[in-house]
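A single chain comes next, written as structure tokens; it is the form predicted on its own.
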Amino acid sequence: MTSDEADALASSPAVYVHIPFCARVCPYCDFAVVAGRDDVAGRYVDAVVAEIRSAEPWRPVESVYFGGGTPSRLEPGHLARILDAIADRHGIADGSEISLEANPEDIDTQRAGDLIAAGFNRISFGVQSLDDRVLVSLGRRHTPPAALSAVRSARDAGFANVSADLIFGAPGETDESWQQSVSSALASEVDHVSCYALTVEKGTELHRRILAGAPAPDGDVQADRWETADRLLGEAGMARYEVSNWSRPGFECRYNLTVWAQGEYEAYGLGAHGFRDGVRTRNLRHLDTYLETVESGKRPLAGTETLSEWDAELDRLFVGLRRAVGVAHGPGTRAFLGDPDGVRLLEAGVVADTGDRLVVVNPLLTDWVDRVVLSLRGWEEPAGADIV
């Protein structure tokens, strides 16, 4: 994907829908999820549909992403109702990407076919690992054969765009098992692979285990695992287009690229975050409170934030520099390259100035780049700056 193509997605409207239901909460998860509440799934769908119908009309969206939680736990008919509400309120453009996150144990050929009939054309499996020991440590319910079977079922049903998520640095993982996980995912002929480092979030079961003495993820080991993934995926013909994402040509995730281009997206459902007209929004995270609020005819907002032009410019850097194509020059990049820490990163070869863009050369050091961008929030907005 070229830089022009990536930047053009800043004008591509999108929608995110959050489905919070899970069979159980994974030990590393700090998202807005619930387990053991499937009894209110129908009521939740009614609430999301009502939330969509109460939104301000918009232009037709070009990507829709159902995340979670576990969207595949809902019946395809429930998911279709939500898609229909989006189409009725905003419109869905022809050729749009309609993505669904899925757990492998939820998908067989019949279910995959029903999802296609509901309107989905992209499915992203939470594979996480193809090593039994690692799956157990991550609290996952599927086995490696079940994950590969789910990918085959999606293909057999007609999904032409299939993605797999993997997690590296988990307890029980070895260099060999990680390499095998990546190689096996590639052998299943998925079109897209995301590889994420296991992170320790406060309040999670994983966090409590580590406080009790369990070993924490090793950053050096995780860096090695990322490099292994980058090598194997690159050798298989997948291009890295963001720090944690690789795809075959033309199979980049449009929704994610819209977000990373600082495009606008509506967000519906529990804890969902949106960005439209320069305003960030976030929804309530407590399920019962969300339901009661929507059912009373109110918007389920937990808060909003209107961005200044300078903060929006720094956000453009913060999300855009995760992309392999980086960001076009503007006031934010000039501030970055005028900061002593930014200069040091340039001289060290962590970032590069290509003349018209700022690009992260070493993705493993993106955290250092993020720190410089965050420090610029304390700067005064450049007088008369042409904010892009």
Second form
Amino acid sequence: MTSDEADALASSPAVYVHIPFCARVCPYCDFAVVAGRDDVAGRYVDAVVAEIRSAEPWRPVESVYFGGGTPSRLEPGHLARILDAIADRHGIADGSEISLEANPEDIDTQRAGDLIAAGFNRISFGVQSLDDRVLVSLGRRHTPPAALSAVRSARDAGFANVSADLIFGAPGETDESWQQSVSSALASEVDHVSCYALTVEKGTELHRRILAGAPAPDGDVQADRWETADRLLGEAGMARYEVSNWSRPGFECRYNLTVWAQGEYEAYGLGAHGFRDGVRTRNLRHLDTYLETVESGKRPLAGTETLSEWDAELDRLFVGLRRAVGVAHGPGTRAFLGDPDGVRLLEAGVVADTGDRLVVVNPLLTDWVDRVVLSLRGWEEPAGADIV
Amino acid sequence: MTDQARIRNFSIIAHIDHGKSTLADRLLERTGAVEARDMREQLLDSMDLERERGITIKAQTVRLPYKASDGHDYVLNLIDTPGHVDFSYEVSRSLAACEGALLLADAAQGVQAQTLANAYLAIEAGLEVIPAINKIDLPAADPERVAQEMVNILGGDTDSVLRLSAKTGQGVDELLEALVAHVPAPTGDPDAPLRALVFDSYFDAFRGVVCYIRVVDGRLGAGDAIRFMATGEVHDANEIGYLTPKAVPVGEIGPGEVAYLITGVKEIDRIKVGDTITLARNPANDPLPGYKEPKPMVFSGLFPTDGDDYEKLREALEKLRLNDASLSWEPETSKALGFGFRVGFLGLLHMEIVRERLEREYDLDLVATAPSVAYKVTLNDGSEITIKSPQDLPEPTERREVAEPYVKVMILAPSEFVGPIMELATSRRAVVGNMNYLGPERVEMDFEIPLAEIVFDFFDLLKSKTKGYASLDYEPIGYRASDLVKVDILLNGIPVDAFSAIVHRDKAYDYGTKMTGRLRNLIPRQLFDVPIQAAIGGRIISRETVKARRKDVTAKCYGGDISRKKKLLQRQKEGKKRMKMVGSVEVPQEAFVAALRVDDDEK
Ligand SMILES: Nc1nc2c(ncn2[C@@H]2O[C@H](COP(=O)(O)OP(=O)(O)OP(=O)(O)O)[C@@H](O)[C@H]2O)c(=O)[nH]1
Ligand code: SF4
Ligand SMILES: [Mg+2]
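Take the protein just shown as the form predicted on its own and give its structure as the form predicted in complex with its partner chain.
Below: every chain and molecule of the assembly, starting with the one above.
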């Protein structure tokens, strides 16, 4: 994917839909999720549909992403109702990418076919690992063969764009088992792979275990594992287009690229975050409050953040620099290259100036770069950067 | 003028926290000097820091009226003194203004090092020492044992030791009677030429320098022209008066009296505490014995984190000095830390307090280097120089000898801890001296030890090795030649002057490995490997490496994560503000002192 193609997605409208239901809450998870609340699934779908219907109309969107939680837990009919509502309200352009996150356990050929019929054309599996011990330590129920057969079912049913998510650096993993996971995922002939370092978020079960003395993930080991993945995936013909994402050419996730290009996206559902007209919005994160708010005819907003021009420029950098293509030069990159910390990163070879773009050469240090970005001072900031 | 026969001048002296200031409260109340509604705890501790930390830093004086059971009205001039060893010179000069000393000991803790040290100071000054046991209300109080310990020092019998509680007020009436009965009345000559001792001073923004004086002979009237015998300065006594504790001006004072004096002098340096005041028109021949000037014992480099604050730091030091004559400094330049000052302190508590005041009251952000002592260096040509900073030590080829300050340390502890204390002391190059038993289970141990060995962590170690039961006091005993070397620390190949230290040759290797090891843990990982080396001269004696940071990236950053991630990064960025760039390496400010802290495993 060229840098022009990547940047062009800044003007591609997108929609995110959050489906919070999960079989149970994984020990490392800090998303807006609920377990054991499948009883309100119908009410939830109604609420999301109502939210979409009362949204400001927009031009036809070019990508839709169902994230979670576990969207595959909902009946395909439920998912179709939501997609229809989006099509009614905003329109869905021809050739759009319609993605769904799925738990391998939920998918067989029949189900996959129903999802295609509902309108989905991309499916992303939470495979996590193809090592039994690691799956246990991650608290996942499925087995490696089940994950691989779900991928096959999706293919058989006709999904032309299949992705697998993997997690590395978890307890129980070894160099070999990680290599094995990546190789098996490749052998299943997926089009796209996301590899995430296991991250310890405050308030999760994993965090509690570590406080109680369990081993914490080691950054150096994770760096090794990331490098292994980057090498194996590259050898198999996949290109890394973001810190944690690799794909065969042309199979990059359009929706995510829109977000990283600072494009606009509407967001519906529990805890969903959107960005339109320079305003970041965030929905309520508590399920019952969300449902009651929507049912009483109100917008379920928890807060908004209006970006000043300079904030927006820094966001363009700090998010955009996660991409392999980096960002085009602008006031922010010029400030970066004039800052002593920025110069240090340039001299150390962590970032490079390609002449018309700034790119991060060592993606493993992206946060270091981003901290420097966020400390840059630009033109006088208007007092309007309000965070509600 | 007050009749000398009715004056009693005394200091309250004790180990730290044994209740001096609280007892002063009770005396203020009982004598009606302060009305109940104006009372607050440790009223004489007026500085914010004193109140916050619950300790006395500066001695305070107050005049109390007291009608004794003999029917006479007396004047009690009380001086409350600090208990901490850093401020012991405040005790000495307070004692010079008194005929008696009230020596307190905590009924549970018993005699401690400063109890003993202060008792000796009072005896040497020829004062009548009145022993009293405080805090008898405590459940753990053991007045009999403590009385025996006091008698072992002072003589007399245990029945004559007063017992009181400054908290409940029990025994305070008896104490007042005992003060009247046992503190000798002053016996100055009212008709001799004036001799008054300046025993303290402070700076008042409106009135200039205020002196506290004690008249020994003669009389002083408001408006008299006076001469300061040491400095030769002549001024008018614009106002004299009593501190009750409110300032109450009076027309004339005579022998035995304690008063404040305002001359209109604005510069604190022009008045020397310890000087003798006499009348310009009828001067005395000989001044009173003065004081030795308080000598700074430890030195530390203070550098503003922001180089632009250098002038602000200088001004702040000058302001602090107005009320703290013991503070001294000279400019210092460090390659690592830029421009700053080498500041001399009476001890570590003093250093901590000054630093805290500079940061808090003057809004400065400072880097402090590890404290060191002053060395005397004999150069090849036989001349001698004093250096206060390791970076000033001349090369071995340029010097003949290095001498370091020694102190005599007195440690008081339960006898079961003699072994561990000896071990600690000998590991610090101490020469063990006497051992005296103050009671069957309480022992006083003396050592001669290099000051450098105790300035930093000795007291912490002593406390932990003795479960907190040992106390310590020390006094300087001069310089002695030692086999000393300078250990340099190199970060990324570049010597960092702020980390250099002068240590005994036998300990140089230990010091080097310990420092490089600690710095490895204190210095965050950077963009490149950072070697940390310790060296003597050009010879590397130890080496560690802070490996380059390999992974610093959030795994996921999707639509929902952006705001949160931004906040997280901004928080992390704040943490980096307290870093100092040393060459190309980011060093946290704490590293400059923390590198020398005691390890837990040493305790
Ligand atoms: N129980 C009890 N506590 C007391 C008594 N006298 C003082 N204290 C407490 O002991 C602590 C120290 O009292 P201070 O009066 O500040 O002691 P100090 O000797 O002036 O201390 P420095 O000036 O720092 O040397 C305070 O918490 C007091 O409340 C007493 O008679 N009984
Ligand atoms: S399945 Fe995914 S969203 Fe659900 S709890 Fe586990 S990690 Fe979280
Ligand atoms: Mg006190």
